[in-house]
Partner chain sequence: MARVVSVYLPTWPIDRLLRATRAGAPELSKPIILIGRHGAQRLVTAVNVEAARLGLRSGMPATKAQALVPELVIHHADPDADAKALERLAVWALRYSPVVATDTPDGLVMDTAGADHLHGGESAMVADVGRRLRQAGITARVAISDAWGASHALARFAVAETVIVPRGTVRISVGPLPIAALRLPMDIVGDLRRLGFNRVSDLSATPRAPLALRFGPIVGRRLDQAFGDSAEPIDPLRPADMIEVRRTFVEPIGAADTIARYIGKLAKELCDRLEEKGLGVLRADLVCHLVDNRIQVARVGTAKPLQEVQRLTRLLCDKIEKIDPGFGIEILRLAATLVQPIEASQKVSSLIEASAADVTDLVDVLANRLGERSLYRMAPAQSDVPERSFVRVAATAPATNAKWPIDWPRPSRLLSSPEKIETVALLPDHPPVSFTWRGIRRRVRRADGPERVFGEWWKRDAEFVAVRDYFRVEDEAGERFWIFRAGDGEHAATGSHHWFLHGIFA
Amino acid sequence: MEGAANRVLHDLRAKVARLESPQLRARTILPFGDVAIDGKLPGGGLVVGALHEVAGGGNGAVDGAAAALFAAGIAARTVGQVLWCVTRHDLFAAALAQAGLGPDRVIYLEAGDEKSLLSSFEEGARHGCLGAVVAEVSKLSMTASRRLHLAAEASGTMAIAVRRWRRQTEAADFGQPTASATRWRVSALPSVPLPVPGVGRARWLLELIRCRAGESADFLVDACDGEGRLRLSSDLADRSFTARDARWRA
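This sequence as a structure, only the one chain, the form predicted on its own:
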């Protein structure tokens, strides 16, 4: 009995030692490539071995799609395959490709329910051989987010939770505290008019709502290009919050 207890204690100590090893704590940064955005993030970009959250600025499909494309652009700039976990059948692969995430890099996983999706999300983040793991989740508790963050940190994999809701009442969950390193909100804006007939590049209001060891900020950006990169759209980027912007944060 005593021998079994010692083995359990030894295993726990070894696990703690692995989690605290300098190699695992060394953080890789994924910059956006824009000084204004990267300057607001500790280290100059997104921490790769961490959990990040993204949501649409409103409850409509357009803002939800913008949030998914923002996540796709980030995942596209990682190295390796990307696991994308869903519970609904409305993910448009061609749109992800326009954000730089081609179909040859994406492994799609359809879960039967939210519990299975979170389990798959965590396993993917823990795997260690993926460039990024993206999951469309409605609810994310502090406990679940901690498990995801630790799994991402241990494997050095980018984990992105795209928040989606089936009902208006579920949207309030996005305001609850989680263990994510950053929390973003993306709202679709009218594109800049072109000098010739046609549709210009999409624009987004990108809000950095929460940033661990950093400050909140918002940016007016052109949507991700074919390499997943953003571009600041005007000198309105990183402006201070005004009453005019309240409608985007409501």
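For clarity, every value in this text was computed on a predicted model and none was experimentally measured. Numbering follows the first chain given and starts at 1. Throughout, rigid core stands for the largest set of C-alpha atoms superposing within 1.5 Å between the two forms. What changes on going to the form predicted in complex with the partner chain:
- Thr169 is among the residues whose C-alpha shifts by 2 Å or more between the two forms once the rigid core is aligned.
To complete the pair, please output the form predicted in complex with the partner chain; the form predicted on its own was given just before.
We keep it simple here and write out only the one chain, dropping partners and molecules.
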């Protein structure tokens, strides 16, 4: 009985989605490869033809180190070249390569201001031959995000906005509504303990703050590996990370 109701709901959802998207294109999904994360996302992964937002938590709102690596991990698992738009260049290409995004795949674009950055971002999302387009933006208005989302949807390119601000106080901007399909916050956590002195594999608190047609969730994950894959942190894999802990961390 329940299964039948689910199927009806699923068919209805598919019908509505076809009405909403003008191209009647079957949506491609890029799964994370971890059941716990994919289960929380509608369709079992990130929608490829859509805009996604990533920001860092705490100091990460300014340096965006974890957010950039998270975006690089996603982009690494797409096929084709990646356009990475920035206004100030402080990415270390060697680190992106360690997340699986090799130097031959990334084209960097250094824009003089936010306006030309957004227009280049949209141009890249509209083109269609790229695997993913990543842009480090601070302000993202509803109009701009809707344009970007439509461009990504029409071409089937994944657009990732890495939100990054000049000052910690401006990070409150992340609460403003945008048209993005998912919105993530990545914060660095103490690394996996090792039996010997040293720094273990990095761990992140991954918060899915907003998800279209889905619920928000928190995950404690091990950072990207050499192919850009995440996995739920091993010592917590048997229980979910509670919302109370998340608040305490943030």
